[in-house]
Structure formats: structure tokens, C-alpha cells
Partner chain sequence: MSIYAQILRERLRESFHDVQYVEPPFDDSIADIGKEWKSALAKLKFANSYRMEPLKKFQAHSVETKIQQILKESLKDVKYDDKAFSHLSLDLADRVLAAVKEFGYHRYKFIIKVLFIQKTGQAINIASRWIWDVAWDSWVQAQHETESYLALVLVFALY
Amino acid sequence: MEVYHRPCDEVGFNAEEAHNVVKECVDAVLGGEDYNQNNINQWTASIVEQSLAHLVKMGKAYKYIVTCAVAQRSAYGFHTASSCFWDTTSDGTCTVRWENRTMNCIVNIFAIAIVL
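As in the form predicted together with its partner chain, what structure would this chain adopt when taken alone?
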């Protein structure tokens, strides 16, 4: 019985590409904006949804989870950690930290391969 090799999954998750995609999304939504309580819900939702849409458009056989935390820029402490149990050869993660004068934004992408 032949083992079917899918060429794209041999290299695992392409974090570089995902990073570019997410950075563009965040720039488009938050670029040049100041922190605004009224819009913040809408911004976080659109960052996450647009990132997800672009990731899916890349056409790879992956399940994606995108998490975004946007906070007002002030003196505060923030720690985040992730622990993952998956197949390290095919699954991967990418974190993009973006900030401007009034906001800090952290976007996490987790990609799990769909083994067909």
C-alpha cells in the first residue's frame, strides 16, 4: 500500500506567509487609528475575521485558530503563554505583535494540519 505524500505539508506550516497576511490585516484595520472604546469591539472582530479569511484563501489544508488581544497603551503588565500538544512536523503557530501610539495588539495564529 503506497503512502500518499502531499508536497505542501512536507515543509509544515509556513509562518512567514501567515505573518505577512496578519500584519497587513492589522495595518488595514488599526493603522493610523487611536484607541476608541466605541470601535474597539468592531476592530478586534474585523482583525480576526479578515486574518482568518486571508489564511483560508492561501488554500492549504489547515484548521486555523486566530486570537487577538488589543489593549490601550498605558503602564500595565501583560503576560501570555501557550502550550500545545500537536504534530510538530505539520502544525505550527505564529505570533505578531503590533503597536502604535495608543494601542498594543497581539495576534496569535495556530494552524493544525488536516490529515486527509
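What would the structure be for the form predicted on its own, rather than the form predicted together with its partner chain?
We keep it simple here and write out only the one chain, dropping partners and molecules.
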């Protein structure tokens, strides 16, 4: 069996760094806004596009998948789940939870190491 080595010195996905980058994107898009159904498509598209652009600019050897859900705050809550089958030594995920008085936002980042 062949042994693969990452093309960079970093080992494993830095979830804290990704979390901070994506939280800044969410703050920039949703900060100061109140829930408005008419803006959801624009907001979610901006969040995933900006997040992806900032993650790629970090120059890590990863493919990224970014998802975003925004829901109006209610007494019913907001729950999500995900599952992955991958190499836990190099691949990773993190979730950014953001809320204000009118809405909740959950962004999931999946990072899959590029192995050559």
C-alpha cells in the first residue's frame, strides 16, 4: 500500500482558523439585519461565496464545501446534523452558529485534503 503525504507542512484541518474566518463573513452579511424572507437567498449566497473565497485565500491544500441555513427565530428551535466518512487525520469540519434577536444562522464547513 502506498503512503501519501500532504503537499504542505500542516497536518490536519485547523477548525478554529476556519471558524474565525467564516464567523467574520456571517457578521459582515447579517450583522445589524433583521429577518426578512425576501433577503434570505441573497444573504445565504453571500455568506457561502465570501466564506469559500476567504478559505481558499488561506492557501491550504483542501477542497471545501460550505453550506448555510438561515431561519427566523421561533419557539420551535433550529436543529441540523451531518456525518462524514473520511480521513480524520487530515480532513475536517466545523460549524459556525450565529444568532440575533430575529434569526439563526448555521454554516457548515467541510474540508477535504488534497492528496497528490
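Residue numbers count along the first chain shown, from 1. What we label the rigid core is the largest C-alpha set whose atoms superpose within 1.5 Å from one form to the other. Please read all numbers here as calculations on a predicted model, not as lab measurements.
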{"property": "Cα displacement of His79 between these two forms, once the rigid core is superposed (Å)", "result": "2.9"}
